[in-house]
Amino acid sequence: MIADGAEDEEKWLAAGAAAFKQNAFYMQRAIDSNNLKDALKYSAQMLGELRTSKLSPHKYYDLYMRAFDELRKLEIFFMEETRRGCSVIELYELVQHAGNILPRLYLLCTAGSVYIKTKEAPAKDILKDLVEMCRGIQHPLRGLFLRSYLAQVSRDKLPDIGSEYEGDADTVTDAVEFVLLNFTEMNKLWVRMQHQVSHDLCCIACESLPFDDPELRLAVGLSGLQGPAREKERRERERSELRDLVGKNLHVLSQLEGVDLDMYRDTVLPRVLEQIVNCRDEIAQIYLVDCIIQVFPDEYHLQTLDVLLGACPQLQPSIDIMTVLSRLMERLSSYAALNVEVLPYFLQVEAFSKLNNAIGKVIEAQEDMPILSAVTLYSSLLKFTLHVHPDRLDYADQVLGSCIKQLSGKGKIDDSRATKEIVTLLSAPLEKYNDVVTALKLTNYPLVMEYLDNETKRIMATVIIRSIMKNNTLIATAEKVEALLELIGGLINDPDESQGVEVDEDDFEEGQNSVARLIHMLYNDDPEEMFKIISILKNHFLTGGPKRLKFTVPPLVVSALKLIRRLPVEGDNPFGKEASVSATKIFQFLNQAIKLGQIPLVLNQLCYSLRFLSLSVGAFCLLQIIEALPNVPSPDLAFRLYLQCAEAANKCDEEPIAYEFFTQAYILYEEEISDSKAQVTALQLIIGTLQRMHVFGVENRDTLTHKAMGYSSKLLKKPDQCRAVYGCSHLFWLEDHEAIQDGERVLLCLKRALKIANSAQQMISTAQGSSTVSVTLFIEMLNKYLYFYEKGIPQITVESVESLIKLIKNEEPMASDPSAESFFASTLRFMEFQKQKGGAIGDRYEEIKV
């Protein structure tokens, strides 16, 4: 049935267009022959096609535009007739002889346009007569197009300031009165469309339908509530297509030069708002208020805010006032951004207070306003405040407070669109100030976040961290760090996990990596304040569960190590006597952690032994690290951190703490690192770190070195054993420390490594026949011998080096391995280069006969 109706409408349009075209042809022929009588006759017949009620607004507009084009030709003809001696007054009366009122009024408007051009009568009188005569058409669709035509032909003939039609008797007040009256009548017709009956065809068709058949009733959309709903939807769609006809009147008013601020405030705005409020139509109210905001200057809005905002609570409760007010605030914000000199006027007219009060009244008047609309209003107000009054943080905090007032009592917001708008609200200060420190000054900021669900809190926390990283914002005080961690609590300690709610792993890792990057932005040059920051971070992170610690503890440790490196090795405690990084504080600190079961038992003994020591700030920081590291769920990561912390303790000359770090690293190696490749890497780290340690006494160093040697001998593969053992030789000879220069033990390590290489050669030869692995090991051993020989260790003799060279040359597999051969050749070239250098080193190398 709907398709049939559309086809019938096309047929009616085609028939009307054909008749229209025919009469237009005869009208043009009469114009060409200067036959006024026939021109009026055929033009009236042509315009009679606009009397139809069978077309939708869209199709009717097609017919109207055809009429408009032809009427422009007729207007030119009328003007020429007056020049040829025809009285314009007689012409004005002659067109009124048309038989039907609609063609008569179209012709009257056309003749009236010519009448005004001739200036034989005041423009205001003619305009008043035309606008009153148009009352004769009360059909909404036909009346709207007729008055639209009147507005169009009179637009350039209004008695405006500077217009050729301005005179003693014609003033801009008359022009304004004409446009306002036409606007009022058009709006009434437009609103009436909402309540008119359906098209004639629909009425006729409905009368002939057998309504006893429920299937047929359903098919045509007349069953139950479906019919009225569809009819209402159709009427609203048709009205939306016609809204610009009404809105053009407001645009005409905004273009009048004579409409200054005083006239706008005293006449135009009150009259327009009165019509908008009194029409009590949702579509008309929201569209026309938006038209006011869009077409009139921003300066006028600023000076008449109280009048415009005062009408908002009087509008229908169901209209989307949120969108209207948001656009108004956007316009004013843009106005302030483009014209800095007008900012004092915003304060002068108290724009913020008026907008804030108006929003409160609108929300109060609309008791059923969705929470989304309320939050959106305050979000727009906050953006307005940040753009217009960026220095008034109290204004921004007041907006957040008003938003909290609306959210109070509603618990967690479960509307996804509302929560998204809250995120927009909270993001606005970050985007404006590019400084989260400023946002932390807003006391109501964290209170708004309390109304977000856990997922949205995580999103908001990510937004905050991204803002900090993007703008390189440093958070420099413990108080601000505490406040920041409360804001991003959704990433640090998530209640969803404790409740068993599944969290996406990728999102989780991304969030934790963000927190890890954030730690490096928390910095203060003052060691005491920096230590407080580290303590706060540690306390928060330890509540986040083991899953997070592998992300958060490493950067925390690095931050603490940076602090330690900034501290002097010796000197007074920077914290002073009162803070006294003393035994009592350390004991209390560690005792609390021990109660939580977070520190190995060995630390209890360590704490006891430190009770009577005067420790440095670095030692105090290291103790905190000891407390945190056992919680790291990744053994490899914890192992590396232990070694880094041991180096830091070495710098602070804290032998017990450094030894404890090494002990914990060894425990992890023995209990957690089982993969052979991982063991090789771990041993390299142990040997390299231990070589750089100077804080250990003889006993502790021997213990740790012996352990490293033992681990080296127990590696799974012989080549790995060999490399680890000759690597341990560096632990017995440090150039800068005479106390750690034991040539005998260096030689012992090298001999043991050589023995392991021989053993590896025999095993491989037995299994495969030949291998280049052992040859490569021998060449590596040669390089170690040369290194220590060059250092002048007496135990490394010329004979031992020459015998090793001879051994390598006699190895058969080397000839079949280009890489081993190249390695050996490079070693020999190095030796030759050292000889050519001369001096003591050259003399030593001269003794070696290759």
Contents of the next structure:
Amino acid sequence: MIADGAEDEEKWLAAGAAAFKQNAFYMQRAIDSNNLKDALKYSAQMLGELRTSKLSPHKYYDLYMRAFDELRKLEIFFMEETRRGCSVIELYELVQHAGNILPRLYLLCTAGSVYIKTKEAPAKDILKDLVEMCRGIQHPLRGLFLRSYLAQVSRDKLPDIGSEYEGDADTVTDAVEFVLLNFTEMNKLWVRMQHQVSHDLCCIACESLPFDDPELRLAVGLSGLQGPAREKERRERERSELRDLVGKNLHVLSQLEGVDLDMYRDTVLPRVLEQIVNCRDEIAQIYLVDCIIQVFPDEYHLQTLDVLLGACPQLQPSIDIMTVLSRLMERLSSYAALNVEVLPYFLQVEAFSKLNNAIGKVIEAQEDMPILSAVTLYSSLLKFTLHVHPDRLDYADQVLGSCIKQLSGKGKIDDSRATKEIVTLLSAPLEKYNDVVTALKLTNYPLVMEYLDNETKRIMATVIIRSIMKNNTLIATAEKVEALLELIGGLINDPDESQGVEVDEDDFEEGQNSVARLIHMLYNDDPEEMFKIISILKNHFLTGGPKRLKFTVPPLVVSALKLIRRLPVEGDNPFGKEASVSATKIFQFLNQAIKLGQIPLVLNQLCYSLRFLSLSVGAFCLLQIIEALPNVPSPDLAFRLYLQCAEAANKCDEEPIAYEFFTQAYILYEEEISDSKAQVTALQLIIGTLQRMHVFGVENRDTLTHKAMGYSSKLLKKPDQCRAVYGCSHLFWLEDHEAIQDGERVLLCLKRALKIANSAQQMISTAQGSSTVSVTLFIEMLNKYLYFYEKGIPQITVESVESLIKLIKNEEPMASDPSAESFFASTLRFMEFQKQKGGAIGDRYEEIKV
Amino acid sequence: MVLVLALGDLHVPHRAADLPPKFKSMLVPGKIQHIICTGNLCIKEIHDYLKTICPDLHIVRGEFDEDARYPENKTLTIGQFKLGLCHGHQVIPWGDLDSLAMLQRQLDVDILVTGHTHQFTAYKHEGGVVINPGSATGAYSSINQDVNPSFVLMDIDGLRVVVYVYELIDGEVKVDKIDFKKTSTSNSAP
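Let's see the other form, the form predicted in complex with the partner chain, since the form predicted on its own is already up.
Everything in the complex follows now, all chains and molecules, and the chain you saw is the first one.
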């Protein structure tokens, strides 16, 4: 049936076109032979085809365009006729003899156009006559096109200022009146289309028509196209296709030289708005208001904001005023952006408060306005004020406040598009100011966030952090840090209710890593303030649950270690021991923080109680109070942090504290680090750190080195044992610390390592495997012997070096292992190199007989 | 001519938020043929970022890297040079040149690149070079007090390598240059 409809229409169009063509042909022939009478006859017959009711607007437009072309020819012919002596007044009478009204009026318009051109009567009189005469056609489609024709032919003949048809003093008013009248009549016809009984064609295939309006397309898609609903949609679609015919008049008005601001404000705008409001038609209202905004200059809008905004609440409650207002604000903001000199006018006319009020009224008037629309409106308003009044933070806050008013009482927003819009809204100030500190001043900002669901809060937190990172914003006070942490709560706390979906593991990690990065941006030069910042961070992270601590504790510890570095050593503290920030206090804090990373703890009382204890006692007491709980997310990390802290304590000459941190690290090593590979690395870190510690007295040092030696010889694999043990040799010989230079024990270590290397070799040879690993171990040992030999340690004798070289040379399989071979070769080359150096070192190497 | 970027010890996000923007604007894709990284990145984002600068990326494992696929040390040959790469926490005492030289002998390389101390150094040593590119983010270190962000660019051309050091000092990038020529015999002895 749909197909039939379309086919029928095609048929009618074809039939109409054929008759049209024929008459056009005869008309042309009459023109060619200067036969005015025939020309009028055939043109009237030709135009008669436009009387059809069988065509859809789309097809009717086709036919109209053909008629338009033909009428151009006729007009030229008329013009020639008048030159040949035919009176234009007569011609104007003559065309009215046509039998049917529609052809008659088309011909009248054409003749009228010529009449104006001859200037035999004032343009305004002829135009007035024409626009009145056109009232004769009340069929919407035919009337619209007829008036459209009138608009077209009169466009260049309006009595505008500067035009050749300019009339007396009120000439502009005449021109404006004419266009306004035509516009009003056209709009009425256009609106009437909505209520018109369908034209004879009952159905038109929707698919055969182009959809210009996406919203309409959506509507068609959703409706299922059944019965009256479908009929209505078809009509609406058809009307949309015709809207530009009506809008054209507004365009003409905007082009008139004589329409200055006064004329616009006093006549044009009120009259157009009056028509728009009174027509009570949604499609017309939304289109025409938008049309006004788009065609007239920004400057006019700014000066007539009251009038334009005042009309908004009077429009039909169901129309999408949001889009219209958003576009108005967009236009105004880009106007302000491009023309800085107009900014004073914005203030002068109080553009912001007017817009704000208008939006409030519109929302009030449209009771069931979806939350999305309201938020979008405020989002546009916020963008507007950020662009136009970047210095008025209070405006921005006001917008957020109004937005909250709309959101309140509605609980969390569950419309995903509205949520997205809120993210846009909240991102706008960040983008504008490139400085989160400014956003932190907006008191309503966190309140808006309250209405977001957890997932969106998380996204918003990420946006905020990204902005901080991008702009390298330092957050310098405890107060601001506190405010910021509230804002990014989505990443710091677990959702209170278990609503929504589980956060994806990768997303979670990414989020936590961004929090970790953020910590480096929270900084103050003043130690007191910095310590406050760190304490605030700790308190917040505590509430975030153990999963997050693995990410947040390490940067927090580093932040604290950096702070320690800036402090004077306790003894020199100019504030004395009662000073609120001291290295000791921070170390206590650190101990807790790391334990947090390792084991969640109850620890808040510590920071306070420790201030009054003396240093060393403080550190010990601390440990007494700490109440360990189970659950270990990342012992490896905690272990490393303890060593870092130990080294920092070493720098501050805090022996007991350093010892305590070391002990903690040892406990973790013994209890938590069980993977053999992890043990190797951990031990390297223990020995490497311990080697650098100078704070320990003999007793503590012995205890710690002794343990490290013990761990070394207990590693799983022999080669690892050997390497760890010869690494320990460095614990007994510190180049620049004479107190720690114990050649005996260096030798002891090396001997023990050698023994392990030997047993490694035996193990391998009994297993009949390759012994290259042990050869490599021997060469490593040789290098270590040389290292200490070169330092002049008396216990490392030339004989021991020589026997080691001999041992390696005797190793059979070395030739089969190129890496061991080249290692040995480069070691020998090194010895030669050192020998060539001469001096004390050269002499020592000279003694070695290879 | 081959450009090799050497950097490491970024410690993101534990100790630094990101690479300094000035470095980022210098490290553009398409100019560098190889990246050698001494480890401690520590997160995947940094790994991915380095990949965008140059896909030929060699990384060894620092003590804070969780990615167990990174090896403890690595050797590679670029032009006429053999390079060795190791984070350096394995070599005790940390940052000790004589001990690093032992690793250089063990790996039998012309250029040894290590990190860990967060202090840029470059020594000519026994006919080879030992380089530490420092920390690209200027990350906190318990070994060094004042860490400036730094990285190293090596221009390898035949038997010659020019080592450029980029260091960010008080917001300004300072460049230093060390020239090194390999005597073709130095590593060919049996």
